[in-house]
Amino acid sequence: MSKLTESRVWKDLNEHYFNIKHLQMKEIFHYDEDRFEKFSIKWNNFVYDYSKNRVNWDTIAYFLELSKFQRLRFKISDMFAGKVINVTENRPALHTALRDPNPVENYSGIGFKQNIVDTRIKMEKVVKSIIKGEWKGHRNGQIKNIVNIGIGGSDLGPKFICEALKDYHTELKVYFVSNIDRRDINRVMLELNPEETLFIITSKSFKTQETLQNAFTAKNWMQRSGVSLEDMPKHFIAVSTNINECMNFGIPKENIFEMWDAIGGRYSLWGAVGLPIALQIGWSNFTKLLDGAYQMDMHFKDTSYESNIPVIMAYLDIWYANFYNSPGKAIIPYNNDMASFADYLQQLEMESNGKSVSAKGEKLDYKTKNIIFGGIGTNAQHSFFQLIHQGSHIIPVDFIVFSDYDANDNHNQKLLANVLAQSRALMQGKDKQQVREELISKGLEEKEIETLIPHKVFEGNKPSSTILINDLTPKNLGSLIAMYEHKTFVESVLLGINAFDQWGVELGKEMADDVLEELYNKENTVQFDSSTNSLINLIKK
């Protein structure tokens, strides 16, 4: 057994689970009219309601003990102080410095604090130049289209935010290309005029296979359209740590924006990786996005755990994954512009905490991350919510709703009614007696009633949390994203893993190079397993 599962606090949590596992939330609400006030947190423009969860104050108290056992307070302090917390790569994790208004003062222990400020100044200058039409293409035309070429953290975060904040758009049109499937970039280029298009090539190493292939395709497209090599810099910007490779590609140093090893891709949208965001929503709104994240940083850093939203969120995820054996967690925003949020969180949470060994390299005997999935309400209600309501698994849900209430908007009223009803239905359920009375009122015969009852019973007692935000603005969205970032970090600390490496991503990349070599080779492939060899040879034929 691991040190964690052998600890007194883990055993206390396990015993506590057996004592309350049959707790019925609807009964608690019946007897405790103040449960919402006790199990909700109000902060800035947010209300985090976790009252519809299978927890009581003892649950929170045991997790507070787990936080002490795993030295959470010191780990949070270490992260904000710029100390090495990514132990397998010997790096700090400094994404919070990117949105700090005074990184030079607050991150005195890191070597590139001035670089963060300089990059921010350079970003502002370039963004304003492009938006104002001062940055010209090779025929002295105005840039109207931005194409971001990247994958993973260089794509998912910026793409999601650009979609979510489309109401704040400038005159520029921003496109995203990530897939190495040629259809992805071809479909984008079909819509564009090369003279009016600027490509942002975002790759930390500038060696990522998918990104480089798409970048060379874009470059060749430009050349075929009559852009000379000398004029190519007017249409290309790079964001990378590998300055030399960017320059070898043909992008001059003044068009290269710096990334840093201490900031992982999935945490990088707050810096130069966020260029497409700033170009779509404007520099002023981009700074509001950063400010919202910074405000959440301060809440996370300075607030006691029992009133700390990211900390409580982490407690709940660990509670359900490890004690209720929950295989998944559903993220359901009730705003159509938030459709890609679950995609973004899948990388943030599962790439960070999808581990089976501790930060010290020990094999784990507990779960580190349940499967993140989701969709937008109300669409999700008509697809996988059947599983959440009546399936055999416990799937906790985060409902995210923006309360820009308009009494005269039927769409808005029905949207809000649905999200509130879903969380209540998951908690309340419907018992046999209720079903029987309902069917009798419809005039069904007894035999048909008995047949239907088992299929129409809802056990209820299904957990959910509701995140109520007053409006979808850049500042509020920044706070929301930072909230999930910090929740992910807290989970990693309490479970003793490293949230900032992603070695599991690398193996497939390495093997792809070997397979690629064989696909270029016209001879019969024999060097791999029989399945891979046969598939390669069939493809060649």
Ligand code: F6P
Second form
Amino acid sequence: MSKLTESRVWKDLNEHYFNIKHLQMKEIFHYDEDRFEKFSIKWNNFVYDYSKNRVNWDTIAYFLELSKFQRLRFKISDMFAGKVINVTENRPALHTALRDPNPVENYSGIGFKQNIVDTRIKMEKVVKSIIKGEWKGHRNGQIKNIVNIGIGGSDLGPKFICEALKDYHTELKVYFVSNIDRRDINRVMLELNPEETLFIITSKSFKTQETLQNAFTAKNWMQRSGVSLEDMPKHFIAVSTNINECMNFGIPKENIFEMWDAIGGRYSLWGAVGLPIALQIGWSNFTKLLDGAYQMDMHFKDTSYESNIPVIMAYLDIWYANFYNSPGKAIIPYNNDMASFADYLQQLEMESNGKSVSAKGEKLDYKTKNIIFGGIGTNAQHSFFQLIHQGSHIIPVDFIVFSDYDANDNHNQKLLANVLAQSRALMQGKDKQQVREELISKGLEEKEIETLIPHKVFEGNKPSSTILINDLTPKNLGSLIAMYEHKTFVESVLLGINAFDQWGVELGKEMADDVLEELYNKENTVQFDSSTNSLINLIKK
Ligand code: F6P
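Having gone through the form predicted on its own, I am curious about the other one (the form predicted together with the named molecule); can you provide its structure?
Expanding to the full complex; the earlier chain stays at the top.
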């Protein structure tokens, strides 16, 4: 048994679960007309409505106890103070410093505080020179296309934000290449004119196989298009901690933007990894994105837990994963430009908290992060919402909706009607009596009604939270992303795990080197298991 499941508070939570798991939210709403007021938080342009969750004030009280038990307040201070909280890599986690307006003053104890400022100044200069057309290609033409080559945290955040902020785009066209599947970079090389194209090679380690392969392919493409080695720097920028490897690739120091070990890849879009964002939405909007995140940092750092959005979000995720055995959590923005939000959150949350040992190395006897998945509304209603409404699991949903309501826009009205109806339907359900009356009113025979009732009943009591934001702007998006970053951190603290390492991604990469060698080997492969051997030999045939 772990310290956590042995603890009084965990036992209290377990007992509390058994006491309230049968409660019907629809009845609670019926008797308590102030439930929304009690279980929602208003902050800046956000309303976080968590009233349609299987909780009451006792639940929150027990999680407040758990926060004390896991010394959350101290851990939050440690993070902002740059203490080593990523214990297995002996690093701090300082993504908040990247968006702080004055990191030199506010993060005085950190070695690279001035570098953050210098990098931001360098970014602004380069971004503005490219957007203004002052940065020239090898034939002295303007740069029109930006291609970011990176993967994971060097791709997902910037890619998602560029898609989400479509309304803020500059003239530049920004593309993202990540996969080693040649189809990914091919589509870019087929479409673009090399002399108008600037590549940003984004890689914290500058060792990632996919990124390096794509970078060399891009460099060969440029060379084949007539770009000389001495002109190559006009078409390449690098973002990395590994300055030497960037220079070995042929990128001069002035084109290299540094990253720091203290910032995890999936937490790094607020620094030079955000270059493609700044190029796509302009420097001023990029600073608004940073400001939105900074505002959320202050909310998270300074607000008591019961009114602290990231903290409540973390409570709920732990509550469902551990006590309701929810296998997953759905992220459903009702906004077509937010289609990649779940992809981004999958890395942020599952690479952070997909662990099974504690930060101290003890095997865990409780659940950590369950599966994050998602899609956009209303499309998800026509696909996996069947499972969420009538499946055998409890799958909590985060609905994200923007209330920039235009009474004359039929599309927008219907979009908003759907998202509000979905969270209500999940909570309210439809009982036998209601189904029976509905089928009778449709004139069905008794026999048909009896047959259909079990299939048309909606159990309801399915939890969801609604994040209502007034408008999809750079500032609000920055706040939303930082909200999930801090939720992820709080979950890791309450679960006693390290959110900032990712040892689980290493084994596959190591084995890929061995398999690659065998694919080049003309002889029959016999050294692995029969499945791997057979598949390699079939491919070689
Ligand atoms: O393999 C996982 C990972 O290390 C992620 O954590 C990281 O964001 C991604 O690969 C890319 O790493 P790099 O930025 O070093 O190329």
